[in-house]
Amino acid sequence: MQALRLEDVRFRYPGMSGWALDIPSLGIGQGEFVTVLGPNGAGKTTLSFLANGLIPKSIKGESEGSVEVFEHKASEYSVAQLSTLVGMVFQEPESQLFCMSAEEEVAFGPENLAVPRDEIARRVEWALGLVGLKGMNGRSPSTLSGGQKQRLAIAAALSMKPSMLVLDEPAYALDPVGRIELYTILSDLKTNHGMTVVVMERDAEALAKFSDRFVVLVGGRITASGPPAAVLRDPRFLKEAGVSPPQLSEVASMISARRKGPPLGFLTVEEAVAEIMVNAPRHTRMVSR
C-alpha cells in the first residue's frame, strides 16, 4: 500500500510566478523511512503541508494534481481527520507546544477528538514512553531541553495514533548527539511499530544509515531518488543541489576517481576502511599491518 502518493502535483503560493512544487509522480510505501533532501526554498515544507492537508485546506494558493494518503484522496478529509493518519512535527517544537505540562500536551489532540478519558491516559503513557520521556508527565515544556521538546512534539503527534509521521527539519536546533537520538527514535517507530516516516532535511550524513530512500528536491522538483548509498555516490551533484554531502561520500568519490572504476557508495567508516584496504597498493597494505 502507498502511504503517500502524488500525481501531477503543482502548487504555488499567492503572488508567486513559478511553482513552489512541481512533482509529476512520487510514491512512499507504507512502513518506509524516506528522507527528502534539499536546501531552503526547495519545497520540502510545501510537500509536508500537502501530506497533512494544510494545503489546500488552510494554506491557500493555486494547486493542481492528486494527493492520496493511504489510497484515499486527501481532499476528501478535513485537517482534523488527516491528523489521525498523518502526524506532523515542525522545525521548531515551540511552535507546537503550548500546554502547561507534558501530559496535557500529549493529551490535547485526542481530547479534541473526544477520545474517551481512559484511552487518552493510555495513549499519553504509550507516546511518552516511545520517545523516552516516561515519567515526565508533570514537567513543563519550558523546562525541557531542545531535544526533549522535539521528542514531546513527536509524542503529541503520536497520541493521535497516525500511520505516518512527517517531520520538517526536526533536528535543526539539535547537536550531533541529539540528532542521532532523535533519528534512532524515528527508526524504532518504523522498525518496531510499522510507521511510515518522512523526514525533510538538508543534511544527509546523519540520516543515511536510517533511511530506506533519499529523495532530492531542488526548486520544487525531484532531481534524484534512490537508496542512500546510490544517491550519495555523487557529492558534486549534492553540493550543486544545496545538500551537504557526508565526508564519506567525498572519500568514496576520490577512491572511485583514482581507480577509474564505477562510483562507490558506502555509509559507514568500516565500509570505507574495507574499500580503502582493497584498493590500496600492496606495499601500503603490508605497512598498515
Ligand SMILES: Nc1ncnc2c1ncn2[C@@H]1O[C@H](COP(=O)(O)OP(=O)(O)OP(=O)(O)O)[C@@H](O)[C@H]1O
Second form
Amino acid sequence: MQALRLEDVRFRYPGMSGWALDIPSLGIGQGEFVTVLGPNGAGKTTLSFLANGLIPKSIKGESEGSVEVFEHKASEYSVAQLSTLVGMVFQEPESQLFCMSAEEEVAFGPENLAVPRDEIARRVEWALGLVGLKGMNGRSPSTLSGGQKQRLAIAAALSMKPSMLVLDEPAYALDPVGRIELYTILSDLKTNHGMTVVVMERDAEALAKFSDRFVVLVGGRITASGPPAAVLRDPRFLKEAGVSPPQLSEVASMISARRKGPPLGFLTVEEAVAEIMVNAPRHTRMVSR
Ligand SMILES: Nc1ncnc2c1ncn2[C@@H]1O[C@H](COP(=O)(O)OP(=O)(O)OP(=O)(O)O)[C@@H](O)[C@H]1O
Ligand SMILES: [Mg+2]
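Coords for the form predicted together with the ligand, given the form predicted on its own:
After this comes the whole thing, all chains and molecules, with the earlier chain placed first.
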C-alpha cells in the first residue's frame, strides 16, 4: 500500500511567480523510510504541509493535482482526521511544546479527540517509552535538552497512533549525538512498528544508513530518487543540489574516476577500507602492512 502518493502536484504561495513545488509523481510505500534532501527553498516544508493537509486547508495558495494518504484523497479528510494518520514534527522543538509537563504534552492530542482516559494513559506510557523518555512524565518540557524536546514532540505525534511520521528538519537544532539518537528512534519505529517515516533534511551523511531511499528536491522538483548508495554514487549531483555529500562518497567517486569498472558507492568506513585494500596497487598494500 502507498502511504503517500502525489500525482501532478503543483503548489504556489500567493504572489510567487514560479511553483514552490512541481512534482509529476511521487509514491512513498507503507513502512518505507524516505529522506528528502534539499537546500534552502527546495520545497521540503511545502511538501510536509501537503502531506498533513495544512495545504490547502490552512495555508492558502494555488494548488493542482492529487495528494493521497493511505489511498484516500487527503482533501476528503479534516486536518484532525489526518493527524491520526500522519504525525508531524517540526524543526524547532519549542514551537510545538506548550504544556506544563511531558505527560500533558503527549496526552494533548488524544484528549482533543475525546479518547477515553485509560487509553490516553496507556498511550502516554507507550509513546514516552518509544522515544526514550520513560519516567519523565512530570518533567517540564522547558527543562529538557534539545534532543529530549524533539523526542517529546515525536511522542506527542505518536500518541495519535499515526501510521506515518513526517518530520521537517527535526535534527536542525541538535548536536551530532542528538541527531543519531533521533534517527535511531525513527529507524526503530520503522523496523519494530511498521511506521512510514519521511524526513526532510540536509544531512545525507548521517541519514544514509537509516534510509531506504533518498529523494533529492531542488527548486520544487525531484531530481533524483533511489537507494542512498545509488544516489550518493555521484556526489557532484548532490553538490549541485546544494546538499553536502558524505566525505566517503567523495572518496568513492574519486577512486571510481581513476579506475575502470562500475562506479563505487560505499557508505561505511569498513566498506571503504575493503574497497581500497582490493584496488590499491600492490606496493601500497605492502607499505600499509
Ligand atoms: N509563506 C510563503 N509565502 C511565499 N513564498 C513562500 C512561503 N513559504 C515558502 N515560500 C517559498 O516557497 C519555496 C519553497 O519553500 P519551502 O519553505 O517549502 O522550502 P524548504 O526546502 O523548506 O526551505 P528551508 O530549507 O529554508 O526550510 C521557496 O521559494 C520559498 O521562498
Ligand atoms: Mg523548510
